[in-house]
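One chain is shown next in structure tokens, namely the form predicted on its own.
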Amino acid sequence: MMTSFLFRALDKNAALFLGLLTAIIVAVPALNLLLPPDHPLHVPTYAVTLMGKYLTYALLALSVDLVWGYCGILSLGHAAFFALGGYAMGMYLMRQIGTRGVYGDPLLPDFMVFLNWDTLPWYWYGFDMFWFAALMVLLVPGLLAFIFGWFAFRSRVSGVYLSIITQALTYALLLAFFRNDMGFGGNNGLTDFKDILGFDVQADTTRAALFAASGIALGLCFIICRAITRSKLGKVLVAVRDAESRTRFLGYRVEHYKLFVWTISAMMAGIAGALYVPQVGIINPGEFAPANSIEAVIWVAVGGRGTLVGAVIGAVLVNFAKTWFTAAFPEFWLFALGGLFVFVTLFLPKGIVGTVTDNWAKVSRRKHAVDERPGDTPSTRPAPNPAE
């Protein structure tokens, strides 16, 4: 049953996207590891890491599009779930350092030794095991989203009010994680990672493997999102987005549908954060910043809300532009980002993918109308004369 549910998502467009993603997952590590550095097609390790970071951002954008594009929940706090997943992975990576830290303590991370902590806090127990950390990557963001959504959706908080509350949530976590007594590194966060699953995080092979893992996670989450949105559940979500009161009047428990998709989305964002941390080498409270959540919304708007593929394209394109812009004109990036959002809102309200899809549909309808003109139909053509 689950297999058929997932395979229903694999239509022509989804298969094309997954095929392209698979080609990238295979080609980039191969060009990095198999070709010598002086080869013109060689992909340097820093580029592999950069593209891996883009894939984690694409996964974050996909999670935002699931709740915003298909359920109408404009979240301005998804950076909180992203950062929580990142901290869960960062705690595992810190526990792997052991005696190789600056202070050589086999149990306490360096920042705890520096702050004169005597014992490891209870909530750090278990993070020396990868399976436990991976479980927390899902459970911590998912549980927070479930509790938050349970109260918010049952109270019928929606629209701009819900957006403001989600932004307040991530800002509260930002302030909390800045405190040194929270036990998460305070302002500096968690960094100086050594290895993951016994492999050096700085090694080329590990970087390539993390890139591939990011691509695989993106592909799997895309299939899950596609299966959800193309099922009967997805139709109800769209109904909630377009006419919540009418959907509720028809007898659907709207808050249950919202809570389900909200929790799934938060867990996806947590996975993105967990894959992001070992590739960039640090996680700090700055990842909770509300501006990061707003930027993720811009990625979805640029690519095309309610398309899934558009969210991925928007995240990659905007972050590629950010990489180039911040290197060439660092002081103008925020102005460029704001201008891009205004331009998309005014001239591409459906985003890149939505606009292309609409234009293609118009051309197809026009061509279909021309092909079916009454004068061209077989029923109106004169019958051939057998004598001739």
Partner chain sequence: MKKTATGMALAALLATTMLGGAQAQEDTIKVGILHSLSGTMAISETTLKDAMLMLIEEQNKKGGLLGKQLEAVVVDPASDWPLFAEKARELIEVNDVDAVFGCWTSVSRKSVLPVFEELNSLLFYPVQYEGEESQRNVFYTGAAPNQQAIPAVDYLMNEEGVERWVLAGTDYVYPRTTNKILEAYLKAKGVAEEDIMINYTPFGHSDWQTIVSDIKNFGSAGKKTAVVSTINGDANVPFYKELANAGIKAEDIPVVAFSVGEEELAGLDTEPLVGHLAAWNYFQSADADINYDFIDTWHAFTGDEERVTNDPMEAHFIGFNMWVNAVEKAGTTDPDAVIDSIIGVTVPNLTGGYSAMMPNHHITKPVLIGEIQDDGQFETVWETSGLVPGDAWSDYLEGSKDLIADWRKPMSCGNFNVKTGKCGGSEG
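Let's see the other form, the form predicted in complex with the partner chain, since the form predicted on its own is already up.
Only one chain is given; partner chains and other molecules are left out.
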């Protein structure tokens, strides 16, 4: 059972991707920790953290691709799940500070002392234990997605209506978390973390470990996504994407399939958020901003929708471009980024991976005039009319 599951998940391309990912997971921390700083191949800690952040974004993009690329649910609110996972982790990290906060209160985080709170709110209990926080990282986004999806899919809210109410969801959460009365630190969010599982978050080794953890999480989630999309379930999902009503008339309980993949996707986004927070050192309501969710969708579109690998590449590429542009042309980088989005839509409508695979397919078809169908054509084909 397990082997067949894995076997299904791993074809040539996926294996290649996972191999590359493993190489990066091993090589980057090694080059960072083992080589002296003046060695030409040394990877500075700055770069490790940065790449770690890209990997968590890639995981978020992967989760968006799973629902959008394979099930046609365009979520403009996935950053909400990402941020909730991040907050769960952030709360754990806050509790770990203990008496090292500026006020030295053993129980209350600094911002609560600051606002004269005298007791810890009930929802902060348990977050001093890592296992509990880790569970919440999965449960909170998962549960929210389940409840939201339960109602939305049963009511057959679809297409752009669904997109907009996911946006309303993340916007409402954004406003809610901004409120200082909520007890999550308001606009400042949670910050000034000291250590995670007893290790100093600022230490090079911890950073390298977090980087590796992000890579491993990405790899595992990739395998899961791959397994889902290549299973019978995955075929139904694609059917739902391409013709929801027909699939329903064929006797499939469309909403169950949708709900399942939606919840899984939200949990993945939660994991991404949880790994993101210790690496960037802050979580605040800004992560809920609707623009962030839209950006995540754009990463997927740039990389290639419905390809999984494309989502990862898109996320890394766009964010790398952002990092580079904001430093290289601080005054004009929005032109470059905006131009990139327009360019990709007009000239690479299937995203980078989709276009590359298509061309590859053409070339190889020309080479061996005989029919040798390349890898995964069904998944790279975008829906004819995904909004409706």
